[in-house]
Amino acid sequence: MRPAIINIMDGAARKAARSLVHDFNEVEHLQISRKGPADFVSEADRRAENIIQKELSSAYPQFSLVTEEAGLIGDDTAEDQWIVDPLDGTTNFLHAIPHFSISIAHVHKGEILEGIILDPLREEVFWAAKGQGAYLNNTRLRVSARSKLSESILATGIPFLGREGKEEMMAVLPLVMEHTAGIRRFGSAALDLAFVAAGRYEGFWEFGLSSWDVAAGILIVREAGGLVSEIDGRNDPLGGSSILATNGSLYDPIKHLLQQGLKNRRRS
């Protein structure tokens, strides 16, 4: 039986996905505006965010909201809080790569208790509640169990225009390519969380992210038995300046490669 809150999440979700499918298939006629470099805000995306606050503030009215367009909804002084991203992956979606999420977390004084993340066009709903695991749809998910470096895959995401890190990554790349089977970079941080908790990857890292871009990944991940951090080790992914998910296994020898990297870059 999934938690009450859960269902509410879900409904919000699906129904902001509906209007996500609709104009993902009608994206060349969207209206766009620049928000900044390389980095796009569309009405599909402002049309996801009013029926997820929509949603959500009807079911539970005293909560706040923290949404990337919108910033601060509410009572900032609310013990409870919604942090959603209604669209990400922008940029994938602004050019018809089927690839991207929504993601909401509901937080209690800081604390994550629950998220989900819904991918529109797979139908798929990665989903936690602290203490009671994580699941893809109905099914139990499991970090994956390997333990050999060579013999993993790992996400991130890679900065451009505009963005800071570009040094960090660029310092930590080498070493990561290195020693592992692979690294992939497909846009949307929700996804890649989901990814790792499903085991489909064995780690994700990357600088400078967001919140709404993290929070619920973080719990769905240590829900299915990974470890999320930042890459220093210290435990405030939510608010911190980067983050790294891994499963159990590999969560020190992927952060010795990456802190490893920033060290060789202090050097020089």
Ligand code: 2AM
Given for the second form:
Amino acid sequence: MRPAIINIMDGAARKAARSLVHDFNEVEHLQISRKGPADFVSEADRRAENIIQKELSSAYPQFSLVTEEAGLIGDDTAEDQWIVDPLDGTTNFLHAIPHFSISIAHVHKGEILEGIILDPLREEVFWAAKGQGAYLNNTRLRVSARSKLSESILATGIPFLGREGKEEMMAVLPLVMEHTAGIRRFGSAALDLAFVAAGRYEGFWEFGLSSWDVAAGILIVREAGGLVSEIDGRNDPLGGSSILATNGSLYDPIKHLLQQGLKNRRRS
Ligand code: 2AM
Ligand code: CA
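Could you drop in the structure for the form predicted together with the ligand? We only have the form predicted alone so far.
Then the entire complex follows, led off by the chain already shown.
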């Protein structure tokens, strides 16, 4: 039985997804319009955010809510908080690349209790409730059973424009390239985490993400049997400056590989 709160999160995410899909179909036409698509996409983002906020706060008015666009809405001392990313993969959306998601997490006194990540175009809903497992639609999720680094696929997010972390990325990439079956850069951190939970790739790492990018995904990976921490092993991937999510058996080898790369950088 799905918890009632997951049904509310699912309803909010699906309603926002319909709005995003509608807007996504418009984006292509906008590439040639005078105004350009960037303003349109932030409008799409805001529309989705408003829908989610309205749905969640009418069901749970006492919760506060944090999003990228609006910041904190409601009482900052509330014990329960929603952490929402209404459009993760904004750059993909802007370029009409069909890979983006909606992410919603419920945090109670700092602990992530439920999370949902919805892929509107594939109609895949990844969700988890603490202690009750992770699911893709109605099917139980399990991280990948692969235990050889040489057979593993890792996803990441590569810094761009003014973002920090380019040197760290340059330091770790050669080792990951050398020792794994491949690297993917798909552009939605939330979906990357969902894919780790679904066993589609063995791990994901990224520097400098925000809580709304990862909150739901952290729980979904853990409930699917994976391990999530910061890259240096510290245990605050929600508030920390980096994230590493892997299946159980490759957590240590992948962490070692990334740390080795970062150490090489400090030495040079
Ligand atoms: P977004 O699409 O919601 O902005 C890409 O590497 C991932 O990084 C996406 O999940 C993207 O989320 C996220 N991200 C986090 N901070 C970002 C920033 N300052 N600029 C762009 N993408 C960012
Ligand atoms: Ca995001």
